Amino acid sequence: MAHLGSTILWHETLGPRRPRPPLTGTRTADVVIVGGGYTGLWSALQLKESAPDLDVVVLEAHDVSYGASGRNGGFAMTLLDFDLHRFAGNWGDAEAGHAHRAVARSVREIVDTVEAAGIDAELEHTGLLRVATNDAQLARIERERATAERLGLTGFDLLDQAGTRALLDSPSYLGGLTEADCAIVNPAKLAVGLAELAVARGVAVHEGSPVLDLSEAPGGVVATTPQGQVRAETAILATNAWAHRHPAARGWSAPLYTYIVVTEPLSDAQWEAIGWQGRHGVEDARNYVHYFRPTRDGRILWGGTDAVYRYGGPISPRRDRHEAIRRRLEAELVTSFPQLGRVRFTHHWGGPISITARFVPRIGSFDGGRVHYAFGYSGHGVAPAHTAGRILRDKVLGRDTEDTAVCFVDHPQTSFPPEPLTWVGAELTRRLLQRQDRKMDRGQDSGDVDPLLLRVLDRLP
């Protein structure tokens, strides 16, 4: 499907694609899934794997690569909360270890599914490299490694400055931490490939089918679109950043806009100059992280640096670009890798992510168990959406499993307050985090999160 005015690299790689026809008329199903991104598609696939006779319908408002599933940075990683250290501090070691292992399992199962189904998602299971550019960030990654060891997690290795720069050579790097459970993908190709796999397994996928109303009905629910209806016993709400529009979920999440830039394909000399060995996905240890990774055609994708909440949480294509953040992202990449010279940038885009008041996913049920939901991945949803798909499958099938016992499932998390309090809280949090990033760069902050900031982060976006 064409994306008019889009500069999203991932969409360009799809080539010509005819969307699946919208829903027309009235039909019945066992399960109707609202949202055709990763959460909805993984839920559908895992339902069909466990119960092949189930009639499952997926309704997507645009096309399956339109939302975050088709425009994210392409990191299938384990991150929950700000980092593992803070997650364990908030939820306890046992709960944090359990949740981390559930998402790490998803990373591996995504790799297995892509390989077994032959999906051309440009997937590379290369691991994550977290880098430190000041002493406070170095202390953070050391705490992260210590937390992983305390929780009994494997695959984490600390690197000194020389070891870090041997993998990726920036003069600003002081050290690093590698984690094995991370893969990089072309997210749009993954979304389209999952949709094709779902259809092949008997799932009805309808694109261009926005759900105007999801309501209770005798014996189940009714999902109404502009041209049709689905009557089903159970529904799954899988709209992520758009979930806050549903009356029952209002206040449970808030949409933040984040942004990306992409370079032109680098020359062999440029790649040699930065020495990107192993093709890891990379994040630094700022509050507002920089995340970056290589693409199949030899570019660098670079994102992060800021996240913007708009008063009232409106979502609009008009907000898919942000010129001030674009300029900052481009300058920060060049500052990190001065050896690239005057590299040219060819793409810039953004989109909404979904956050919750506790910075972990929100997964549960409402309407007497007729509707199950999952959202709030804080911009790291590629792998957690797969985990959510397993949990939602088990909820639909009425099963209690290790996945449904993950700490944030059915947890009564704090909701956001009404406006203008949410906007005020978002701006206060943003400024506090950015101020700490600046102080860490100047060597004036240890990298610990002070109690006031913790209280704000736990209650507001």
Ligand SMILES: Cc1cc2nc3c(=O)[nH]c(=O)nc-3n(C[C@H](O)[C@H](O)[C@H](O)COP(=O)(O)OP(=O)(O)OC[C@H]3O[C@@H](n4cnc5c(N)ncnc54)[C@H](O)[C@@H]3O)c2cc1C
Given for the second form:
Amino acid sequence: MAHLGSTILWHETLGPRRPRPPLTGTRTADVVIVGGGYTGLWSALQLKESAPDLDVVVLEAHDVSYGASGRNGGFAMTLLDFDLHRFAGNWGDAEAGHAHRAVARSVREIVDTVEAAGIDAELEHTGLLRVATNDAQLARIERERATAERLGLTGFDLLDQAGTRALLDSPSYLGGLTEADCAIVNPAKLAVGLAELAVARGVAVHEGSPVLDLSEAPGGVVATTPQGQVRAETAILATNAWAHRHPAARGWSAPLYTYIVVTEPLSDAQWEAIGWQGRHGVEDARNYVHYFRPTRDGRILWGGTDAVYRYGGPISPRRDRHEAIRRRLEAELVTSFPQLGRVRFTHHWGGPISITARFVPRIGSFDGGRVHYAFGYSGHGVAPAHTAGRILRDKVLGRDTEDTAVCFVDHPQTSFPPEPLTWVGAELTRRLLQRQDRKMDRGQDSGDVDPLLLRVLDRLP
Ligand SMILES: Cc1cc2nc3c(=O)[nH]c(=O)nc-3n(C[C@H](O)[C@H](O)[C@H](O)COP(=O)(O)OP(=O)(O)OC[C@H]3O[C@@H](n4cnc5c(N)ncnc54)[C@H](O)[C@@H]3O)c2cc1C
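What would the structure be for the form predicted in complex with the named molecule, rather than the form predicted on its own?
Full complex below, order starting with the chain above.
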């Protein structure tokens, strides 16, 4: 297992690109959006679609593909909470079904937008395959299928071992569950394509423009960057893993790092040996899932297995690699597909995601409705950020819609406590979840009982 580099594959595929110029000077706008990832860009696009005359400005600290939106696994999928079963258990069948349908609609709308606008995001609408590698995981996917059926959701199909291995062949697979509403994309190309589309629709996008202060001002808000200021009636806070840095949102979410490895392009013989028919995005049913997918240029991207919270929640390029997790990810891929033989890995990176105490997104408003926010997708935000864009648009436009009625919108979720309690709680939860994964592998845990700490968290408001 040779290891060659540490760059983000997706960024390499972007080619030369001139960033949008930073904000300079003072200007006014109707809406200022802080953060130029998917949440910020989809909000801008959907606002412009509904109200073309609205003056919308996006301020991005780095570039639009810098955050999780430019470095994720590229699964546009429906997942909210740990799984549908847990989500329905915590919020009720009607609420879970309603939220699931809103995100499934987003998967389809992302596909439609990408196709209609001709964005080369390497999108493949191939669906999700969830595989089970032990009996407890098998029980989980069967339970997931039953929950989907009970909620009246369509597009979920259980597969036996042979059916699963016919789609992707690993000797460890015992069964699988397919879900139609999932697409895989090149996430950085999607982010850049959305930014270009937003600019074409009249949105002002400024990169290299970190908002140092977002505060109330007469009649609205003022966002201050090193070289400029935007005065606007309304702001949208779309900074996801960085959201806890805003004083009003302190403790509402915590940044966790998740990591990925990527192989070199596989040979035809290697692809044939694993027979990845249908090119689904794939996850297993562990607590700390492995997520993996083929890339357009014939590699396997393989991520997950762990997620790390560090004391105080620092976000820094120094966290972009994690050697122990890299080694584990590489070894796990090789173990899952022994028929691949020798595999070389060319890329490894990670990035910050945003977790909330209830594992569902946090979407709402503060400062008397002058600032709306959406973050906390718990590592599954590609499609939900589009849903959040619809919700934030409706909030800015003062509309009550099906989307603003989603159960976690304006929900007073509990916050994380000050350190060291958040670190202790995060580490304890991580260890309990990992212990359950190991026990499920050994056949000592049915997989249906959440660790105590999660049950405690579920009791919180
Ligand atoms: C390694 C990894 C793999 C993942 N895989 C998947 C996956 O396969 N499927 C899935 O659904 N989800 C996945 N996710 C999660 C998903 O990428 C995120 O949920 C989603 O991209 C969130 O979008 P966002 O726009 O809210 O946040 P981000 O993309 O993080 O954007 C926030 C932006 O705000 C900017 N910002 C921060 N502070 C300021 C400031 N003060 N002023 C101006 N700008 C600021 C940042 O620079 C950043 O660009 C993954 C995440 C990671 C890290």
